[in-house]
Amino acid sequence: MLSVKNLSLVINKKEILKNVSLDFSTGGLVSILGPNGSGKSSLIKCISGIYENWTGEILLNGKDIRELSVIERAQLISYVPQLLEVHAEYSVWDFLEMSYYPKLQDLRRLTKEEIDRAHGILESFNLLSLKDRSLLSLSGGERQRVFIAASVFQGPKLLLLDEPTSFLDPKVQDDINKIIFSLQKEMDIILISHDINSTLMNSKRIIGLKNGMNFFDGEPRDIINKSHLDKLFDKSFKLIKHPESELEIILPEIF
């Protein structure tokens, strides 16, 4: 569905992307790791359409990005940041419906059927009740709960989130990865992520960018059984073996 070709990208001077080519035609899933300033979430925004002064190609569905229309795109591909600032006060529901705009180019109001998937869409994220509530009234976990529930409900074939866990706590970071890692039966996803472990457990295929190029492309057992973490983060990581699983996992440092 989507492949990336010698994508670069300079900012300020600045060499953000250097020649990055990824295929994501298998579909599914991909995760993407990397130390910050890598270049993972311009990548991302090349793809959205937010950084246009890129070189290389970016073709959706074979064909070239820059040739579709913001509306075209927005129909195709949906984007969560890692911090999505809301100053309005826009209801939960208000805000879901925002996000249908791609769909919704003759004005006209939703359907009944569109109204059911879109509460069916609010149950499954656990929001149903918060619906008529403001967004500024909503605790951080909530609010990224409605972005990402929004995006669904935009009905993408492709899904970027970037980091949608920062800032949250443990309990709340793995209900909105639990429903992320259950998308991906809907949609294609990209995902960018600091949390390695729950990356490496839960990712069959794993990108890692560093220094703005390709550095590591496989599966979670391929990225840890060949030191590629290490050599990714500049890190040596001390790991021990997940009780559940064969893959292995961080342990924490000691100081």
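Because the structure is predicted, anything quoted here is derived from the model rather than measured. Positions refer to the first chain, counted from 1. Here, rigid core means the biggest group of C-alpha atoms that superpose within 1.5 Å across both forms. Compared with the form predicted together with its partner chain:
Relative to the superposed core, Leu247 undergoes a Cα shift of 2 Å or more between these two forms.
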Given for the second form:
Amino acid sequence: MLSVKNLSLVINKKEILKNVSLDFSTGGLVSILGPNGSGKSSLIKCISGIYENWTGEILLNGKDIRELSVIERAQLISYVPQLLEVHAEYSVWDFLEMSYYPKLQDLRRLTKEEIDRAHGILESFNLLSLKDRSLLSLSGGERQRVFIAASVFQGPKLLLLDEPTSFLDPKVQDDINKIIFSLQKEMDIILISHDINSTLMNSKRIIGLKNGMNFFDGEPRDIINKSHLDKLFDKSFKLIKHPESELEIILPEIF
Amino acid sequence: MNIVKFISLLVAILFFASISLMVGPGDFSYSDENFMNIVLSIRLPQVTLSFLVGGLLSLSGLLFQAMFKNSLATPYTLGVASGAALGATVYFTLGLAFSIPFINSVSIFSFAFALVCVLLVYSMAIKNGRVSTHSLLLSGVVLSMVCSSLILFLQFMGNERDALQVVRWLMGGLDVVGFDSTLRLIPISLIGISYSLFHSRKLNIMYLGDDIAITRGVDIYKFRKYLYLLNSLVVAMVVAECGPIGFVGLLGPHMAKKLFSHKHQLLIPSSFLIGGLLLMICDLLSRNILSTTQLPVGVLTALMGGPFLLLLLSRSSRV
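One more: the block was the form predicted alone; return the form predicted together with its partner chain.
Next comes the full complex, and the chain you just saw is listed first.
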């Protein structure tokens, strides 16, 4: 289980994160909300090991992640960026195999069981028919599904997702969200999202970040209210009841 | 399919190597007793050297391209060749001739200066034990410029004969007698190929960007450091032997990516073989294209490589 204590990060003399302490003890899906520049991406880059010049404490299953080697960390944590630029003609299968590097390392080949597992994951993500296609030829939605599938194949205990549904149309966003929500049975997930309604309905915990500091942290129905959202985004929101499900949904005020 | 391509490549290499051995300046008949001497002590060393140099430059270009995730990176991007050229210029213009058995004294100078350049660029680019590719590029390019200015200064101050020698060295050449140069390059070739093949999965992942590489378990800072130092050593040794021969380091990897795949398990051997074949063909042409003299091979690689690369790029939608 992940625990973050007094995490601070300075980049180019700018304080990006200021004494952030977060509790991820609920496990499952934890969503992070916050305006642009609030430090969300930086937070998960610290957790994933991309940024190392932070101060404070990040513990995974009680172990300081600084004490883990790059390969040990990658065996426990995987990361899907908002936008992944691919500079070479790799196929979907190649990418899956590359994501399995923490376990394969330099010389070992995939065993039959591992190949079967990879096929199973591709099938469950509806990607088996695209196995040999170049990543460069895929649509945004297909590519994002491939990235998440590859991270699942990596076999982490914790999956970090940085706005995986940005730039995608509503139907594809729904498909990806369904995949993410179903994955929380297998691993803990930290999701950065701007989709407030979706996170409200599916997360076990929601964390609000603003100006690099904790703004709120708690269970969705306790923490998400008009006052919190208005202050977090400096914008007015309305909470209304969905006409069919009767669940409370959030709408931004129309200007 | 890839096996067929590799076999075709090997057949092409053997074919052009045989032609290179048979054809060359001078009229000799097969029955002439000098013929075997010329083949064994001049043409064969030149053929093996051109193959090794072409292979190493192409491999080095490929590794720099993976390091920078940029298909336009070449073995000379980081100023190693400029350092070597400055070493050669110092040697020629200051008249520092000396002799060491089996080693060309200009090679010692160019190698030493290239190494100094590598270490300077490295020390400028390293911060907190990490090499930043951005700083490497910047310091490499700046140091290259400084070396070029110093070369011009030394040429200006020196006499015409020295300046001519410098210019001739800068054109690159494979005119050797005996196998000394080839033998000197064989160990670094073996080290370079085996190191890069061992780390081919890491090289593949480097193309996905730093964030993905780190989160897939590649210690990019450490790997980049070793890659830079090894690759620079390869280039320094090659340039010290035969001057800066251009375009092979760019063309070899590009052709390998077109013919084979973007995976380094295949790219490393194929780039090496293609680079070797290309330089062997250029060497064959440079020795025979003019009836009066031998054209420096570097002139030919640039003349042929430039348009050929443009053709390749114009035919592909992506670099």
